[in-house]
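Only one chain is given next, in structure tokens, and it is the form predicted alone.
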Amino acid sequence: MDCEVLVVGAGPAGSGAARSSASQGARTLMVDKKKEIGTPVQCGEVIGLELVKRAGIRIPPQAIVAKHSFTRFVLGREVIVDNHEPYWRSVTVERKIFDKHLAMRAAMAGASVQADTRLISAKVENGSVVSCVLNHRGEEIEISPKAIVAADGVHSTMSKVMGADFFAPMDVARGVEFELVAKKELPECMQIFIEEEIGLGYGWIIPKGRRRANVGIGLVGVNASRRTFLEDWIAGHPVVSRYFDADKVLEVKIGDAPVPGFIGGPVRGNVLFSGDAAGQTLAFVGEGILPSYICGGLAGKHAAIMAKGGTQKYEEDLVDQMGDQLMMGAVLRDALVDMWAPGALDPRVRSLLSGAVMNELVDPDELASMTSAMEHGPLQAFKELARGSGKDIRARRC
């Protein structure tokens, strides 16, 4: 099991890294602690189609369970905003299928792939890892990779090994969702809920068919039982409760998502961090599947360069390839954090302005001038913003 590049974690970032590293000619080993790659599912399973083009991949048809031609924002339980712009078109995938597909691509490129293989410890000298101990299905194995890609999630083991602390508590959304059977047919769109009842986080309905969906919430800075919070939210929300009761649960999915804004391509010694371990998500909505895959591919490329004795330029390459998306997400995320600070805005207005910012109907620097309009006529204010933007965005009352 010796290798030049070790990839820890076989999610999208890890598979992207392993495929890229192997394609560069480096002997590559990707390990994952799970017995089955792609499980358990810990996200909403939605992928923006604009990112599919950027990633240059084809999603296998058997992994796609729903297509969404627009995204609906439900703001403050007052206003519904339907965004038909191309950026907000998406698909829902079965992660259990899609993640295995990505791992298979890495294996076909020449990487060794080992599920049920856990990183136990690492020996660090002069700031770099010189050896790692893996538990490979009950057997301890020591290896000495020349470079490592840490793609092992927001609670990364490699981060702890290297003493790298990338996230503050407010940089992590605590997510929980139920895969539910709906009481009636669902709209053919993803729905995002921004409201005072959730706070800085958000809620979602992500269809997986006409009568099935992931229904969840991401809590930021809220100290509460996730499952109880979600059950109460489903029962009490006037829109969500039209479609769902929390008594038809097919699967419970719990996980944390980093939303720190753009922190680049972190490198510590010979360890390159990628995916959730590096906060490489679209921070204002937490989408991380394809951003992680793309960034993982760059990490793998430069890990291979490092392993061959060259000079890696991971962060420079990442800024060139994904900087626009990740930085845009960071700007919007920072604006949302400011709006949800205690006392920053009238509670009723915050949700409406958050929706305007997320739909890029108002620049974050112009929020003060919009506050009064939102207070006195939210629906009319949104209609005027949408008309003035020239975008295919429609607003109506809930």
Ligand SMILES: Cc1cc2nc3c(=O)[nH]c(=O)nc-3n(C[C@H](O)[C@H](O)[C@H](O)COP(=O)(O)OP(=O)(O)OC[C@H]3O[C@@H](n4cnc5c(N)ncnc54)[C@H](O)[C@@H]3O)c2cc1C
Second form
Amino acid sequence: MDCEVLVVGAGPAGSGAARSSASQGARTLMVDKKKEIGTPVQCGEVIGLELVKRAGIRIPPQAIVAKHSFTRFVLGREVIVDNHEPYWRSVTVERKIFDKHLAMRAAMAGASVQADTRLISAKVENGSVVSCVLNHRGEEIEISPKAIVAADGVHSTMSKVMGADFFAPMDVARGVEFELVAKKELPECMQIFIEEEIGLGYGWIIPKGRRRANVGIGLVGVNASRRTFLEDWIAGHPVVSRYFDADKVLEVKIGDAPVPGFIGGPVRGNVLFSGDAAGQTLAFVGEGILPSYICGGLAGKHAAIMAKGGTQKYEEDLVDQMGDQLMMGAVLRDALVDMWAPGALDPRVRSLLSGAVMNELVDPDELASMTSAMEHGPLQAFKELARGSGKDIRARRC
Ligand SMILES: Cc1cc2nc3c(=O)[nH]c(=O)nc-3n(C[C@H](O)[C@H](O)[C@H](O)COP(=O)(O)OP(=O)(O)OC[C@H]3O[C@@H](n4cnc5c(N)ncnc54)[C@H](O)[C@@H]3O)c2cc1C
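Having looked at the form predicted alone, could you now put up the form predicted in complex with the ligand?
Following is the full complex, with the preceding chain placed first.
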């Protein structure tokens, strides 16, 4: 199991890292504590098409279960906004298939891949890791990689080892989702629900076919039992309950999503953090599959450079290649957090304005001037904003 670059975690970030590290000629080992890569799923499984080209991948057709030509925002249970702009086109994938496909690409590039292998501990000297202990099939193995990519998710073991605490409590959304069978055919779009009943965060319906979908919520700053919250939300929601009862549950998916804003490409000694471990999501929606894969690829490339004795420039490369997306996500996320601060905005209006900000119809600095328009005629306000923007966005009453 000896290697020059150790990649901890075989999610999208890890597979991106292992592939690029191996492609650079570094002896690379990727480990994951899971017995099967990609399982269990903790994800809505939607991929925005905007980043596919940048990721340099073709999503395998067998992983795609639904295509969405637009995204629907259901705002405050009052207004529906359909956004047909290219940015909001997406597909739903089976992550069990997709994550394995990415790991296979890493293996084909020359990386060793070991599922059922957990990083247990690491010895740190002068701020760098000198050795790692892995548990592989019950046996403890000590290895001494020259560089490490920590792609081990939001609750990263490597962060704890390095004392790198990247997230405050409000930087982590608590997610829960049921894969459900629908009572009737679903609209062919992803739906996002922003409303007072959820608070900062949002709900979603992500179709996996005409009669099947991931239905979930991401909660920020709410400590209630997430499963009960979701059951009650589905049952009590005038739109969601039209399609679903929470009694046809094919799968329960629970996980946390980092939404910290822009952290960049953090490095501690010889450890490069990537993916959820470094909060590399589009922070206003928590989308992390492709951002993690792309950022992981950069981390792997620079880990290989470091392992060969060169000077890594992970942060610079990351800002260059993903800074626009990650920073835009961070700006929108910060605007949403401000809007949901207690007393910042009229509770009825803030869901509507959050939707306007997410659709980039309102500049966060112009919220004050939009507040009364949203209060008195939200539908008209959206129609005028869409017309003024020239974007293919259509609004109607809920
Ligand atoms: C409820 C929910 C819904 C989401 N929906 C979407 C969505 O629809 N679209 C989207 O793009 N993003 C979504 N996300 C975010 C997305 O899932 C993540 O951003 C993405 O998986 C991050 O990839 P990663 O490789 O960094 O981390 P992960 O996918 O979490 O992979 C980390 C891996 O590290 C392994 N690991 C952890 N510790 C160790 C250890 N000590 N030793 C060995 N292995 C270890 C884990 O087993 C895991 O496989 C969602 C997140 C949640 C919680």
